[in-house]
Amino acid sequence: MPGRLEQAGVLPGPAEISKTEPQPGGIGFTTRLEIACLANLFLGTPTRILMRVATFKAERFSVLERQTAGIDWELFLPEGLKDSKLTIQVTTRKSRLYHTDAVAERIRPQVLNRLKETTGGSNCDTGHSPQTLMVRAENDRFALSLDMSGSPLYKRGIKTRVIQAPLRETLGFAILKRLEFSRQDILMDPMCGSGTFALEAAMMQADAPPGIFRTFAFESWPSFKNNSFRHAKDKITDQVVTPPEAAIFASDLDQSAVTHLKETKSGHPVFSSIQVACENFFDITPPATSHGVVVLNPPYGKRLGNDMDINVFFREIGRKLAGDFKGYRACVIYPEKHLADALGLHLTPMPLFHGGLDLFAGIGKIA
């Protein structure tokens, strides 16, 4: 991200991100609000970005209420925010105040009353986007954070609908990064479904940030500098490059999936490099190239049906890849670790957690 920000002229120097450290469920970092806003725009793998508002110790509800009421909510939450547009999500662990609903019920009026008192008592519905306050209590220490992103960041603002069991964009982005996908590469996505891999790849080749087509919850905050952010987005948009011609080939047996992907990519020059067809993976002849990448998210479970043995299916996938995709860098997603043996490609397994399932992404070069 720092290099892109400097190229866009958004920052006078290196991005001011410090104190990065792994935390349960994510990574913590320290920066200015302006940079955190841009992180939502540029980062391709997070589900959401939270801004820590306060931390304190509270063993009694009276202390929780007093501490919450003393926070400057008017700096972050929009004037006129309605109760129905404020979501409070609470998790507790080893704390005296352990009842999550009770914690939320004590916090909510403190936030809304403080906001009403400091913004002149307005209660009009100004059409602001919903806001989410995340509350985590552990060993009587409370951490209150506002969700900057709004809808999860894997919702890029591109797809209007998805087919069954779609791959999240954040996972598609991470896999393409792991494969070191670049503008010099050709991508084959022969079981494309909703087109996650193809769409993410097109944006990467066009140098378009993952969040360029969507909005964020922080855009309703009083402390948000809209002119500065809009200026940054305009400069970034101006730097989006023309994607390589016919560099991404997406196909699927499901005609409805193919039709949907064609509709999704139409009207966006960023996606002009995507070629879409209704074809069987086993009938495809890929281009001969030293810069090829192939990604597959094959059907499994109910999507595969009862007539096909999954081991046989993945064995055939492995044979096809070994026979026709030699030299390609590859990723194959599979639901059970033993299926790597059926593939027979000696790919390195990368654990994935998606849709409540523990999956694997086999990654490597097809010899």
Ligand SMILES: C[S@@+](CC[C@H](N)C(=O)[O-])C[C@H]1O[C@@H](n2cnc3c(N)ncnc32)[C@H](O)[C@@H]1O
Second form
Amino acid sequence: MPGRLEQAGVLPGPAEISKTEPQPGGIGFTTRLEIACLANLFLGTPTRILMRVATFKAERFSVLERQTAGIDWELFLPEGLKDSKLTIQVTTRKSRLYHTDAVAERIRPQVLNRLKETTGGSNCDTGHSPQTLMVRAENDRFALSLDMSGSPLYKRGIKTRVIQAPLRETLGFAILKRLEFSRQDILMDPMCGSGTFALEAAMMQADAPPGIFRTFAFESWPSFKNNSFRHAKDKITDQVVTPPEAAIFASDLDQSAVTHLKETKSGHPVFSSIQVACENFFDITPPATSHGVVVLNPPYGKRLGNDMDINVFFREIGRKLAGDFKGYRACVIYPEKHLADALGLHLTPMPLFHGGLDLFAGIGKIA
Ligand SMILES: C[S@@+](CC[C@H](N)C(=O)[O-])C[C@H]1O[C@@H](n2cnc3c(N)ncnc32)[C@H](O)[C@@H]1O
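Based on the form predicted on its own presented above, generate the structure block for the form predicted in complex with the ligand.
Next comes the full complex, this chain leading.
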């Protein structure tokens, strides 16, 4: 989390977050609810943040029902939450209660009945956002967690339309961090598509947190302290800085992608540093700078077109980068390991799991 905001008292010090540890598919940490809310706003790489509600052992449905009915759901789930707005996702492993649908069916009435009992039976729909309860059982131990985020955190609330094969914002953010992208740098995103890299980079340079333009599921929880969250958001808005001029260049061959990105960036002054053009990557002359970062997410598969050999395409990309982008820190995303040879840039491959595909992000400096 950025130091300036920590100094301004918006962010907690490290002592507020403890027991940070890698877990399968994520990272666990312990903190206050208020700070977990800020984590949703500030963290750029997670897909979602879950809040653990309870853990217990259950080998029989009666125990599962009793344990679930005893949880203070009224603290977290909104009064009047409709059945249709509660999703229960269950995974089980090596457990006697292994049938995921049956587990969900037993849990659901316990949660909804408890809400009705403790909130006076109101069932009016007050327009709350959908809520998701994640249930994981392993070796008969159950862990129940509520999804604080709502829609996945890579949905930043910025793009109004979806184009083909966009990169997830969380990956774009992680790659820019890995490239140590900063306010001193300029960014070239010459196959920009919907402009994920450019938009993330603009927010980074303006010190705007990744979640500033969206809402979260926790905002309709009764225990959520709206005033302090709003206060933190207002402070953050005061801290957002004017982005450096002419810092981010996004271009694409496809005129519709360019038009779309122009529309998106017009939505907020934070994106004013992005210059958008319809250009062929192979015709671009980048600015000579010792602070250059270039990111490329080229098409592959059927989007490359039938008559294009992928090896030739990546060899051409490698030649262009080696010829015109010397000294730039670079990331090229490629779908198969052997394409690193075609690129020929000696980039370090980082495995990338994206949209069900195993890709690679080649990271390094163009020598
Ligand atoms: C996988 S998409 C990029 C997606 C982008 N990272 C995003 O988040 O939306 C690849 C893009 O490369 C563009 N493209 C392909 N060949 C190009 C070229 N020679 N010059 C510029 N853009 C090109 C395509 O039009 C397409 O928008």
